[in-house]
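Just the one chain here, laid out as structure tokens, in the form predicted on its own.
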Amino acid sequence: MNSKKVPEGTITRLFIYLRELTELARLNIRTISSAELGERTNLSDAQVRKDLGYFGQFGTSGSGYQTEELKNALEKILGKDKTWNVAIVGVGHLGSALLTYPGFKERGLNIVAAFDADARKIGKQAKEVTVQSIDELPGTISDKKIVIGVIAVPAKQAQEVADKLVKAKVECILNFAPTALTVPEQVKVKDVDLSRELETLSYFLANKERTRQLIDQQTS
């Protein structure tokens, strides 16, 4: 592996390639070169074979990469080949909406465990998950060996959850709040804040508009 940083759009990109050679093996095409990856994900084969380079030599020349073999090491780089134990803290909509989606145990993503500080909630079962106290956090996160904790409470609570999370040994964070968070340089977290995303959006509609306005006006 590349002894470089690897980029966090490199990361992003990785996932992609793992969802195409997943269905180019399903569809039982061996081969795919790095122009035709790239073509399949709108991308060049220069940036292809630029995020394939960080972790060593895939493919052969004039050949092209085996499918399945680059599918099985994107697997294993990615941890797709192993199980990983999330806990969600906040059982709002956003947090109940996140229990309950399916997708997550297909991606190896298993979600063993729900925490609130609201009493009518605790107790309650989404799935096979049990609502828990906020308080038994630091237990049900060891004895279940949690290793991500996905944050969806409000912002003004957000760091106490993720100093909760922390001092329980979680490793990774998935924060929903609207808040930047202040953690150990080991613990990674990652930020998606729902109304920020939308709100760029905001600015696409507005300038098509205007460009709209302005074609409108040359050719009247």
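To test you: the structure above is the form predicted on its own. What is the structure of the form predicted together with another copy of the chain?
The following holds one chain only.
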């Protein structure tokens, strides 16, 4: 095992391998080679081996990897054997969608609190969670051992909410507001910018059109 920095892409791919291994285990397939695993995930055999190489040696020359064993190892590496408590701040359109999404719990992320500043939203029930006033955030974060804060408020309020979350000592923030947050470096921020993804497509379309015009000019 080398202790070099692990590329972001490796982590993403490990989740893909894990998903495939879970399927293989279900099908009672006991061993798999990097070539086969790569085939099934549209990745190269070398990529598979290199990714695993960051975390140790899991295979056997000549036969490959034990499905079950590698699956367990990846679950441990990826933190799938643990669960974490999550709070959502801002129960608007997006916040509500997140609150009811079952995919979080399936991945070991339990939403155990929700906060909003709007009096009309406070007290509302969504799944097992009751919307609380933002003023109760510090106490609840600490009492319920919440380690992830999800920001789903308008961009203008995002930094203010981030400050409250940091003060309450969350360890990660998942930020849906389209704005850059400033936080101490020990707090991990993950930005998810839905608009930007769409915007990227508009760049693609604009370029496609430009290219087409250039080609038209050349051909005509």
